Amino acid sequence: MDICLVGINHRTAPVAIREKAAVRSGKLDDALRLLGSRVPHGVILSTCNRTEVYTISDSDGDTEEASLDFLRNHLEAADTVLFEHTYVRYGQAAVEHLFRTASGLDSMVLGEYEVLGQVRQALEIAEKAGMVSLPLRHVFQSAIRTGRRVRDETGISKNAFSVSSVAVDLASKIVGRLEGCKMLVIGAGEAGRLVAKAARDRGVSRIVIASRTRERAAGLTEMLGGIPISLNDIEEELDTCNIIVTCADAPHCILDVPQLVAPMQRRPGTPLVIIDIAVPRNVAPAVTQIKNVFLYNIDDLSRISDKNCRQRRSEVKEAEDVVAAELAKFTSWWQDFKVRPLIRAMMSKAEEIRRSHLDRTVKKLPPLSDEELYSLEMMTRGIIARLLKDPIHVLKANGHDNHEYAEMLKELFQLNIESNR
């Protein structure tokens, strides 16, 4: 195959160096235009754990290269650390590493909801900026199947955690009993309606959440209770809160020390908990510097997302099961359509010819009646038929993973291939 996948994810970098090629949801445009200069198709997938680039080319272009050097542009780092935390997947191993992901066996959180949601978005989008081909289209939409198949028939998803819920997790862990707490989540988007609603159902008595604008988060607290507030009046919170997730799509950093320095002189001795699970984080590393405040990123809900991987292990072998179904039902596919031009050519080539000898022929004799005529015409494609089925069939198995073998054929027929698209 010639799909390729070039990738950094949760499990070979840091959030450090993931938020640095994360491609954030209002960019992704302009980043599918920049890939778009290298390469004629490709989809970025870009969650909070990995940022994903797939491509596929007409040609014998280097799209290893292309997606290499779009993710070096977004790191801005050495090619050492490039290579370090990226890893590269060609063909059949890039498939079925979407169709894992797709199915929640790659996540941090086994099981995990979102990421099928997350799949299907860079799909629609890379749609709408042109940059699918029928291949990598088909390639997407069957691993959205896969990942839809695994959560409906196995129970790897039967009350899965999210990211989100995670963090909920980690702040009952840290703080003792909700009921009593205030919690101030910072981004109005699905994550943030996660963290909302999980809080909500732990008993969290007071949550305020805040967006870009005031109407914003107030969509949110319709839907789930709570009090919105605009990004612009959070330092009003800062004093009284005793939890704060961040999860906002935002190019920089929302809290830093200068913000959290005069609430926690105002609040001596009460600890406050941040837990900041954006990609790229909103809030800056050095607050750690400050009394009492205590900072979580994405990376230490391992912990706990470990806790939730045993208890699910047990479904994982179900779920592989129907990755493995899918993967062959696609890799079938993928070897009909490889070959799919030379059989299109060399059948257009017997009819051409079948054609053209048939009406000389039909010339030369006596008039026919239509019902003589209708029975020429089935014999000489009767014999085409024939002459082919071997040939095709023998193609259909060999040809799509041996290129001297498609090109002896276009050799020996003198085909003309047109691609697919």
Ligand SMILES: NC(=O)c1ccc[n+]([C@@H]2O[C@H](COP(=O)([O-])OP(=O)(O)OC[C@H]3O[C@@H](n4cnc5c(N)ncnc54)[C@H](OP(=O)(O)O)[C@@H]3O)[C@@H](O)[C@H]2O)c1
Given for the second form:
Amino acid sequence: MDICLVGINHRTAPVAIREKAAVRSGKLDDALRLLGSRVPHGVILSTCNRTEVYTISDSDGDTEEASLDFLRNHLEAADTVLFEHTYVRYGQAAVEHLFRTASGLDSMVLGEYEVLGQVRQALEIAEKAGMVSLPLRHVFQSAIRTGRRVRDETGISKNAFSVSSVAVDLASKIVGRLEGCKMLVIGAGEAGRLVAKAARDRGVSRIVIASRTRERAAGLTEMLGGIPISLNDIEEELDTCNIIVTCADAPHCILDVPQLVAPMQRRPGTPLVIIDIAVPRNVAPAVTQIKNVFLYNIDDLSRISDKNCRQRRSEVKEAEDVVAAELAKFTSWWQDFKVRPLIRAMMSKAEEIRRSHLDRTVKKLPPLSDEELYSLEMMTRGIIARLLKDPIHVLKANGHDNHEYAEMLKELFQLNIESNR
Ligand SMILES: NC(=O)c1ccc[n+]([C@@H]2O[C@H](COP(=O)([O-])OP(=O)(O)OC[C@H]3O[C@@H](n4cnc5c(N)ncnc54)[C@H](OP(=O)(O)O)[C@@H]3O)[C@@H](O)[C@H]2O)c1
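Structure of the form predicted in complex with the named molecule, given the form predicted on its own:
Everything in the complex follows now, all chains and molecules, and the chain you saw is the first one.
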């Protein structure tokens, strides 16, 4: 048994590939059901930076194939594309990857907070779908604890950068001063909230928030200010806004060439900067054919984040130390966990033998006092404990990664092993 990770992320694939693998939050249940038809246990972590499938593999390697098939179905691409962009990790490497991810060390925007909530949510949704086994739960709970410790104990999340705030920073680099600009935010979920907040904090004077339902946009503007509109009403905003940031969880493009041609003709000479941080993307790449439309997607943020990353090497080192400490703790748990069924089986067989021999002996003896019975009980228990102490110690030290120990003990003690899930 081992932990298996199959994934695709911002380091291995551009957004045009990642968006195909992305599982939108409302579709996670369906995706888990599909995965569940092949493997009993699994967690899917899908964010703007990655789609990853964590499973517990058995010896025939079928779970890796099931996870690859899952990504293959989403990508609808040839195997060459799948293998070019996908990574597979097992055991400690898979766990370390998740710990780094939850800590924001694997994010495009180093130290971002949002990914920790997304890891927690991925576990919760998989739990509700009945897809989480004890080892997977322990891996994810340990990752969440690691992510929390890294945020609490190191400076990695100092200044609380997020993809959304970096998008607003990119806008400010492109247009210069944001004061006096009008920004249209399309999407009123968590990403939209962070964009609107960053825009307000950086002095954008007019913010319009659009959501599929106007009520959702109004919920945000009540908190942050700005004007709420429904997606159906964005057309007239296109005549006057300077910057659009798109972050709606839509499976299709919200802005395409036909919607932008007329508004851009009505505002000759006034550029429109669009930053699309949604995955899947909300804006068709073809809009760049329209004069004065400048489109950036989430991968274009990496230049700003790379600089941010270079400036914060010492904080990365501190965060990596926390990850290493948590990984050591997890590894020790995992080693115990893997040999636990064998130890349980050995102890229960020994206890069965002890009990039956003791009962038989006591029946043959003249009646014993409670004190004498207690002494016999303790003495026989002591023999069993002493006899099994060394084999258990050796098994814990070596049995987790050497099947021969386990096989030999099973054979020698004639044990029936129950699974550990
Ligand atoms: N969360 C982050 O920190 C973060 C960071 C970077 C990028 N992103 C990307 O930003 C996007 C949104 O993420 P989120 O976390 O904010 O998700 P979310 O909370 O689920 O987004 C909700 C928003 O998406 C709209 N929406 C949902 N389905 C839609 C559809 N079929 N058509 C049009 N609009 C639809 C909702 O409209 P109604 O509720 O009004 O229907 C609402 O405005 C995703 O593509 C994500 O990858 C997120």
